[in-house]
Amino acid sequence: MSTYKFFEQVNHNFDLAAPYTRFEKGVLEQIKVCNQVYSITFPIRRDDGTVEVIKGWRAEHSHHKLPTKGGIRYSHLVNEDETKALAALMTYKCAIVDVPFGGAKGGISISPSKYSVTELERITRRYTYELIKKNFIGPAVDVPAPDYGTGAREMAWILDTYRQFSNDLNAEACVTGKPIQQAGVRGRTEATGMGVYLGVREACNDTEDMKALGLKPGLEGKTYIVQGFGNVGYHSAKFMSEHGAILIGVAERDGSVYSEKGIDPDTLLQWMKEKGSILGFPGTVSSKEKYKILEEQCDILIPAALENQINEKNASKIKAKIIAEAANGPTTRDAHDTLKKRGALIIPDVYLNAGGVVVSYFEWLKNLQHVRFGRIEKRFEENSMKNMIDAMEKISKTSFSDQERLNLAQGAGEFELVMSGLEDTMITAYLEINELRKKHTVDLRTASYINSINKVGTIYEQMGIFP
């Protein structure tokens, strides 16, 4: 069995493509190493009057550009060579698709559910004051954003302790993820699961790739399994149902669901919300065992959950012919040679979730703006469009419904340019990566890395730092 740790198999996999660069030894180790790493030790006095002692991290793995970015993890997982693997993986994930970050990363390791939300709110803030002591966060330094165990409220807390100590005219872009009312951006939630359903839309649009599996080309009428039903889970099945693929199992942390005539991701999530489980869901085989459905057959599995989840134990058993890592280093290493030698299509976390992070751009974008994307130009657009219906109803001598030139006209708002932004952000990075794997017949996850390390060595060139 591999003992390989999670840095290691990132490393692994640069050292994989480092060979199909044309950078030295000394400039590919200076863009591996991971650059900063914070060991942060504080103490909280919880809801009982005791005190409890919390540990986190914050890595930032390169300067190339700045700021650094990547979220903060809550889990009793967490530690400091996760931490190090995440901010590695944004790195390169950051270069793939064109966003000007360098990589980073930050995690607690606690388990939220332990904790009311008033100790939460005491060990975020605390957290916070701790990286800006070390000059770990600001709009031009680190910029954080919500990652398994967080969300808005904790990158609301964030921002309003960063305003507490910075009279910054940018201070709403210290951090991601925000609620819409605190300076968010529309589109956010959705992003990451989205930017899974269009990566997975553009692989299996690859005509010669679905021959080679014994899959039509498309998304319809694609079976697929998901497993982790959280917010990257359920926006993957929401995107990937509504364009004709059928979801026919669910893994959670309790158990599993399973049906081969499908499953609503909707009714779904209602049924888990209202239960606490997807446990017993109608129209479907329930099971407490959580990773054997990850071997049923089906056309595509989704891990969306944790590292490491496809490893060497089950890996010969996955079923699957198109594996999408829409979570972090789903799969280990000895598992990614098992399903690669079995034929299956691996489309890599490190190109495939990086939606998070493109709407994360737009964001701080908006931040820095301070105007709200579409709110020039939204009136303009429609007006140009109504005037242009007017005159293909005169030249046609035709004329539309009110509800049919409403929707004619409508103007782009905040989310409808936010999504166009990642769709064009998710097509044109496959369309690189699938070109060198072509060129240097490696996989996809190989010729993800290749780009990520042409992307940054050519920066480092650039910039002089290797006389």
The other form holds:
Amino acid sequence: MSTYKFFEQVNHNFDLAAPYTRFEKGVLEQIKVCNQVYSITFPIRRDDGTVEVIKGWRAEHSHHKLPTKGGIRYSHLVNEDETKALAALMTYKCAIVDVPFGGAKGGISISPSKYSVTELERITRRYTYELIKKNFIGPAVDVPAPDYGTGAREMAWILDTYRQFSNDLNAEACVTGKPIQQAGVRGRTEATGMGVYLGVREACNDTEDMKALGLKPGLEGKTYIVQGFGNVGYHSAKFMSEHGAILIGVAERDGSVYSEKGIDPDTLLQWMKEKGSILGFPGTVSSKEKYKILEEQCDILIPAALENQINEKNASKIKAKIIAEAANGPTTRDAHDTLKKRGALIIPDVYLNAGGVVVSYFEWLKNLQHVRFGRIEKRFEENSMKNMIDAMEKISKTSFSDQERLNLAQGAGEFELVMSGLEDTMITAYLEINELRKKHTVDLRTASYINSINKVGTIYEQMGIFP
Ligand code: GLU
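For the form predicted together with ligand GLU instead of the form predicted alone, what are the coordinates?
Full complex below, order starting with the chain above.
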């Protein structure tokens, strides 16, 4: 374990970047501190009739933009320092991808697997009620989302609870990551993984960087290992493999699987759902040791679980040339330095896992607009394209096949629009941080923080500080 607390580590990364910005000490301090933390304990009745006290937090790191935004985590490891650190990462992440929110994070200190679904529902609803009472939730105030240990089901409970206390027309925008049938947006589930793939693709398209690592540009044929096969790990793998990369190892809670020949993410997910474990997956070597696999030879290592997984104990043994941080804070500061010294390319969390919040932003916009993306224009676009195809056929005196007509005259629906917005965001953000990296001769993490500090600091300089 790292000797530094998680929030200290985030602040250390901030401090490395701050000298490259123009802000005075006070402004820097205001960006760094956590603006508001709500710590709460409440009782719930368990299915066996006993009462248990539950501990939770919600941290709003930065009010430079409202609402604040960030997931809610259910894990026995959750604590106040972690919640504040994750909230700070949300501030920097949102700024990097130009999503107009301050950062926040919530957490409840429970192991979800030890509770029944009805108990989890009671916990979620009570926690939401406590947030409402203290004005820590609302479409214009603070908007939660899924994180480690939570998903669309919990978000639906949050919305339903919020609705009991509010007749706000925009109530649906009080939380994101909801099921599609309950005002969610298509693509939110895949979003973080898709963003990871897009970010890695951008990094691998940099010819100079790849040359320095002794790799060919592009994703094709690159081997990778994923730690954590939850929503983020699985979707990252799915999109990486669909675009030519080869999954050779997966680590999960109870061990790891490895195959030089490659592992199909979908078949592995199916196996995990059926057996409750990845172990024993046909064609792979299974091991109950879950950390050793991170040290295997591969081109890209994708930590997609929790913080501090790459630390001073294993950093010097890790051989991957690229570390793609799909999780929040997976690399400790010392481990970062060790990897950097060895010449590894680290694609930092604050950029790489931002896909989730980008699509959360789209979901929030959809809820405020009260209309599905593409609903108004899809048919119009298709009809215009059909007219154009007819005209082209007339002029060229040839005709397209039915399939060709179908492909050419396809209007964009919600999923396509969401994915296109996400792709554009990830490309633009990479260009920005890559430019800052070259300008200041720093690594991608420091460049990402410089970018965030510049954006957040400019707002604090102009407003919100009373005489
Ligand atoms: N929990 C996710 C994250 O850490 C998503 C946050 C959101 O969508 O608000 O980025």
